[in-house]
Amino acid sequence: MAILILILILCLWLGPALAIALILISRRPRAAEFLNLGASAASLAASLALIASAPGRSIVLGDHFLVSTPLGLWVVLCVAIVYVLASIYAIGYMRLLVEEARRLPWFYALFSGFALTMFVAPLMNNPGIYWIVIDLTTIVSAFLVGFEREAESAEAAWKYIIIVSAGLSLALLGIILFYWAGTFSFGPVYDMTWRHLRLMAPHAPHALLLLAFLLTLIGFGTKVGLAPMHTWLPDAHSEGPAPVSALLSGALLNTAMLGVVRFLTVLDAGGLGRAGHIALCVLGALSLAVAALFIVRQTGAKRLMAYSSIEHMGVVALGFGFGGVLGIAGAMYHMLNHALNKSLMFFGAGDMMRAYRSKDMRAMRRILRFYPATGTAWLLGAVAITGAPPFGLFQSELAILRAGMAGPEVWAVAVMAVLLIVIFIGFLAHFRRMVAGPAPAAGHEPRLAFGPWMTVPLWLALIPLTVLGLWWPPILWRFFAHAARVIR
């Protein structure tokens, strides 16, 4: 079993290790549109047999280098979802960029890299190396969001890069506490691993346990985008190419909450596990206090997905913080559903701003009567990301809701309850102006054309969300309930 696992990991990250070469061997925009699509329906095959695969259970690997994990699993199986969705869409829009041709090559294969390091960073069984990870997908992330070289998107990613590793700065410092808090049970020297903290948790002083809890809460939830700390990723995630954006937040912020998660468990080992689900929650509540006041008073397209991003993370932030059987796996259900809404609406906001020729929302009128397909797919997805039935989010929204009446956090049930009836009172106004507001003046109508590349991943994205909300599949709840168990 742990040799199957292990050939299916490396077949994992060997697609687009291959599709980066062979980009830069070829060097054609063509080649490197099929090179990354095929790298990425190559990932998620394994991805799916990884899931298959695994028992409900920790596995190491690769001289304990390497770890299969449910949770982690989970992650690289948004991943591989997200990678999918958004090279077959990026076939179409940056078709789009005419000016940036030459240098498509470069842009699929920073693509391919990026993906590679959310591919890698789940598996890693070494704290410190997972850290490195996360900050080679800030790295890789970076140039790609600024890759259309504008004044916005350079200065976005500046921005990105220097809040995100401040955070992960003080990640590392966690970690270096943790592993200090490690030599009172192992000595000066030995093997730091996720297993290990959680076995020297019970032994280590209770103050540098939290202080060291709280500071990788700290640095990996810039990442996430937890407010107060998210103050990077509404012009990251707004300011990127719309494939970009969709990987951004339908796929690195959950490799960057599966850190915080991992933590926390060393936390429950310690004994100190209410403090660190009740700061989960705090954070969890203000980044939805966060995104409902932005959300109702949001212009851009790209920057309502943003806020709506931090608001989603806080849902999964609040899930774990719950915690239980049922918190888990609302908070991994949300995850996936997320994943697949997040990356329809990227994907409408990217051919609306293009066919509008602005970002700004009350430039876009009548969108069913231009778009009816494409429209109709993002309107959809407006109603399912508000967490409304019959989409995957109301089911696990709902999940997470009833873990934390079952909990001590009642407080963060009704903050979470009310502020979801905000946002989505705020989001569906901004979408009914550009349903039914008045239509565009004469000779500033729409006139693109889209394609099936950028028509088509939008309903690829909607069908299996509103199938998970009509039924949440029995085999996946004995996966969440495997994945609680020896939560990691």
Given for the second form:
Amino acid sequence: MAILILILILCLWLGPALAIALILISRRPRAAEFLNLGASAASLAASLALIASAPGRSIVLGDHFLVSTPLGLWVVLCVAIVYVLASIYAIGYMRLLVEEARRLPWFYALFSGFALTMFVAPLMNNPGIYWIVIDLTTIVSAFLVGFEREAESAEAAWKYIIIVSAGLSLALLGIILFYWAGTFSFGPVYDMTWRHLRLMAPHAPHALLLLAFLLTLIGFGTKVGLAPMHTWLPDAHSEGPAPVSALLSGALLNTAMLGVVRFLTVLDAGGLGRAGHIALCVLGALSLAVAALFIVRQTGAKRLMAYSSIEHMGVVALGFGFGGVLGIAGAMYHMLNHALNKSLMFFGAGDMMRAYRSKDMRAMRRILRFYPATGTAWLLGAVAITGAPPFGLFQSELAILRAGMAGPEVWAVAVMAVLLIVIFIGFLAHFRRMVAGPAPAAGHEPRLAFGPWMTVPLWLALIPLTVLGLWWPPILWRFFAHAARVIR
Amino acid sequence: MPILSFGPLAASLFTVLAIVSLFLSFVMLGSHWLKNHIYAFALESWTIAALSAAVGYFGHYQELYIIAVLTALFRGTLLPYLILRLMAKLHLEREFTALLRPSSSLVLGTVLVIVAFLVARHLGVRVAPDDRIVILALTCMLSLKLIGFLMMILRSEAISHILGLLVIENGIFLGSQILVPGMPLLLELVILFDLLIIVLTFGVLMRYLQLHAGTTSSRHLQRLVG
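For comparison with the form predicted on its own, please write out the form predicted in complex with the partner chain.
Whole complex next, starting from this chain.
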């Protein structure tokens, strides 16, 4: 069993790694596109096989370097799904950037590299190595954010790397304090693994444990985009090319959230779980509040989606903060639904940005008349992302709300419910103007026609999202229930 | 099991080295000339390398000698060299747009050290009541962290931000040498390597900024708001 999983993990990494090598050797844009696409399809197949074959417990593999837990594999699956969708979309989108044609192989090499780091991080058994891989995701994606080489994207990439590196340095301090806390029970030299941290937690001094957790929460919380450490997120997500935004939002944020959740389980093991859960709920509620304020008065299409990512990471944080089987199941389901939905939203925003030659939503008028297929998918996606039925996010948000009602943090449920309504109104008001507002002035009508590369991925995301909203597969329920038990 | 059982000689040596690195961070805080910063940073890295070697010698951790050599090479020589080169390429000599005068920054720095000491004492008496060196290590670790953040907040040149981040990293490294000398070697090596990549990335991005945004000062990077 362990051997099979090890092979599947290696297959998962092999696709993107091979793609990087071949892209750099061939240096041909067309070859790069399809190598990247092939790598993404292979990774998705490997991650599905991993989920199907892994037992519902955590297994340590590969000389204690790797760990396969249900939650970790789930994050890998979310990354793989977004990676495939973004790779399809990137083919159409990046061909529009005519002036960048020569640098396309670099783009795809970085793109595969970014995906590869996100496939590696969730499977690391050593919290320190996990931290380093998360740091690598920042470095690789900073180049992707700055890829278009305009003043805005350079500024966004710079802010991104400075703020996130500073945040992650706090997380490193937290990890070292955790390790130090363990030296009181294991002696000065021991293996740094998630399991050892959980084992030492009951014997560690409470003040030290709490300080270490808060540092890691702030550190990885910066990477997740929880308010008030979210300031890099709207810039980075809005200035990178649209496929990169999808990967940042749908995949990267989940990968960092995994770290927060794992350190929370250490705190749980140490008997301080309540304090940690409250801290996570406070950050989650604050993220929702900040997102709501900025969504209502937003003008940029991609910035709107970025603030919506902050909102949804707040919801996921609340889900894990409420805890219990229902909370964890809801949060995990929300990760998948958000990954699908946010990819769809960024693809739609990228399409419209190119068509109307503006990032401003006030310029995007009558989207349904000019683009019936793309516009419909984007509009339905907007309804879905506000948490309205019959889409997946409705199911997961409802599960998280129910989990909150059952627990002690009922205040957070009230805050969440009110803010979700505010966001629903604010978000859809923008789409109402884009659909039913005044027609564009004569001569300003969009002329660009989208090929299948730029339309099909939207529907590929929307259809499973609708299915997941109408029917929560029992097999997923069982998987989440296992995950909730293993997390403890 | 006692985590640290160093003699008085070892303890006083560690104390001197830790205090010297803390002092050097004040040199950085008090000067607006970037060159002084970089020299102070290099010296601080060498001090920390000496500390690693001392902990390795007194605590019998052979692998800390490797760490000491690599720290001196990477943090003490290569990184300062790279940043000096970057500075020369971008024709930057000093920080013009700091929020506070050097004297006020120094006062603020001392306040932060006191805060760090209070936090360290609070933790120290609960964790290892009879070990003074623990409180000292925690104080230096947290002070360098806070001073690094202060430098990043008060200054707006991109190079100052990099240096602030490096001071933070030095603080973590300093503390970890005393608190967890037995931390796996692999991890420390990878962190050193990671730091190098980060500085190279910063270098490339700074050239992007200079080229495409026309400035490397965060005071002028105001396009993205709201």
